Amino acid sequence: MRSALHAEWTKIRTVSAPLRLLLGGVAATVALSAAAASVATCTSPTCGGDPTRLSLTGVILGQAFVAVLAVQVIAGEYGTGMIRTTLLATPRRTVTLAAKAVTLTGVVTAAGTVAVLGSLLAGRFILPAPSPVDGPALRATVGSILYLTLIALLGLGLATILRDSATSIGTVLGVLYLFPVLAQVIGDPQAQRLLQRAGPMSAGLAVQATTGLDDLPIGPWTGLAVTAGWAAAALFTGGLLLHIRDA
């Protein structure tokens, strides 16, 4: 496992694409969060506003960069044929996938922390937002970082299943953004709540809410658990297929 982790860390830090995606994700997250905060017309809880959640709006965009990075971690190797060398060096395929997941978790958690704290700092300059260590705001802060990490693991699992970069990126982005879109176009309120509870993005981002919790379709931590379930299912299926299929 140690040699597999070293190999995966070497791959990520010596190739420029992962760094560009991480920096792009941080910049996009902070920029969109600042833009959303600057155009907000209702920031007080008395009118339904949630300054903390508004300051974290950029996570909706930043997750796309994280998902693309996660896909490239393994699907990129299938595209170049490098996966054969990787599996030759580490014949135990579950160890290979675990090493990729651990390495990806580390870099995304670090970048996600910078992105989330940067977004909250930008929000505090624009809005009267609470400190990120105050009660529900702390849960929103930690939960947003965990959410980005889970999206990375979801992308890794789907890419392991599909083994093609373009198909994997399209699938993971579709899984993320399709549920909220369908919830907006479907007129049935019960169907809307079901989609909001089932989608990995709509459910997981409930962890950012600090006001009006009783009106949420799903609780903050329960919603994040839904996202974790999606990631676990994708990784389990991907690990199983990696074990039984030829490279």
Contents of the next structure:
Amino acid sequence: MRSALHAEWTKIRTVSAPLRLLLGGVAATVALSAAAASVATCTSPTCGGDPTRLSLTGVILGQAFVAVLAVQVIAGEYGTGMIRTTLLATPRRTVTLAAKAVTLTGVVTAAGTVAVLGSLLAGRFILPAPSPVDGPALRATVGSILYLTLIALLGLGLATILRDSATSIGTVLGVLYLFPVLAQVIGDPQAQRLLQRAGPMSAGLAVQATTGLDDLPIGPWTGLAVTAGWAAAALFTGGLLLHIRDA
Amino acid sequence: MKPTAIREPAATGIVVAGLRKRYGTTPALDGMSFTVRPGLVTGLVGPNGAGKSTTMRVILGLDAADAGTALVDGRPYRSLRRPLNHLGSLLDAAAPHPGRSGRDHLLWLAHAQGLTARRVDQVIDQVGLTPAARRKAGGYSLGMRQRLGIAAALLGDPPTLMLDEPFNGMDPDGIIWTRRLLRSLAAQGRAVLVSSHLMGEMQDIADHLVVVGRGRAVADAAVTELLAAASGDRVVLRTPAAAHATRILTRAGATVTATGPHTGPDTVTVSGLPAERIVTLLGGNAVPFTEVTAHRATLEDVYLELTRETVEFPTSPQAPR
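Requested next: the structure of the form predicted in complex with its partner chain (the form predicted alone having been shown above).
Let us now look at the entire complex, which starts with that chain.
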């Protein structure tokens, strides 16, 4: 496992795309967060209730970069045929996938931390009523970083199942953004609530809420657990298929 | 689980036994069996679609066989802890990332095996890729990519090497270089398996040949044996009096045919009599002739002979002999 990890780390640092995607993700997250903070109308001293969540709006965009990076980690290898070389070097396929997952978790956690802290910092400068530094805010911060990591693992799992970059990116973005869109379209409030609880994005981002928790469709940590469930299911299915399918 | 037999002591090389595999309804392997021994270059030859690449993929654990076993050093590839130290391989369809340099490609492979950058530079030097090592692999020519693939195969200093169509896309220099390398690797006592759909490529490098057709080995023998068997005792005779010569030689017990490896006007192929006897007979009967040649088979002939019935898509219904 240590050798497989070393190999995956060497792979990710010797091409330029991963770094560019991570930097792009950080920039997009902070930029959208700052933009959201700028256009927010603050009539009350607390800025409509949840300045922390407002400051973390950019995660919605940043996750797309993370998802694309995660998909490339394995589907990119299927595209060139290099996956065979990978499996020749590490024939125990679950080890291969685990090494990819750990490496991805590491780089996305690092970049996610920069993006989330950058967004909060931007929010502090822009918003007239800065977000407090308290328990709920800490939960939102750590939760957002974890959320990005889970989206990466979801992307890796789906790409292991689908093996094609374009299909995988389409699917992972579809899974992320489809539930909120459907919830908007569907009129029935019961079904709406169900969709918001089931979707990996709408449920997971509940962790960003610091106020009005009772009005949320799902609790902060429970919501993040839903996202984790999606990631685990995708990774497990991907691992199983990788193990039994011909490469 | 059944109790396993006593482990064979240091069984090196590749042993393929009774491999069967279907893709959908198409049988790709149908009882493929052969052995790749140390110290020899074994050629795996056969027409496209005969099962060469599938066999290699099964040996490497990339594809699973429906039945049969493929062992590397006595164990399935997927159970090897440091597989590149056992078997180095070059696959046609395992391209490096175009945006990564050749050296970095070898570097991650080395790291996967617990090897260092020093070993990477050694194999780069060995395959003559040093000037291009830090350039992106996407800009490599086909020949350079093959050299990079061979460097990857050599990385773990394995006792066994397996190369799928290594001469594809190589310029003549590269082909000569690859041949010398493979010969020297075998001379060091390594087992070398090389596949090709061109028999001519095997003439000067292979010691042993496994000819495959329709998913199985149709011949598995030393090159010298195969050549001897294919040459038979055929003699090419050129004479302006073919009809007369045929009568005399047939009476002496020979079989004479108008077709053969060397066809042309006034040319017949005689089998069943040595060349000296033919000359004596024709001279004694005053039959004029311009040429009597003992026919020497090439591997190409052997190959055509063996695979004639097994080619999946023959170019004509009756392939000419």
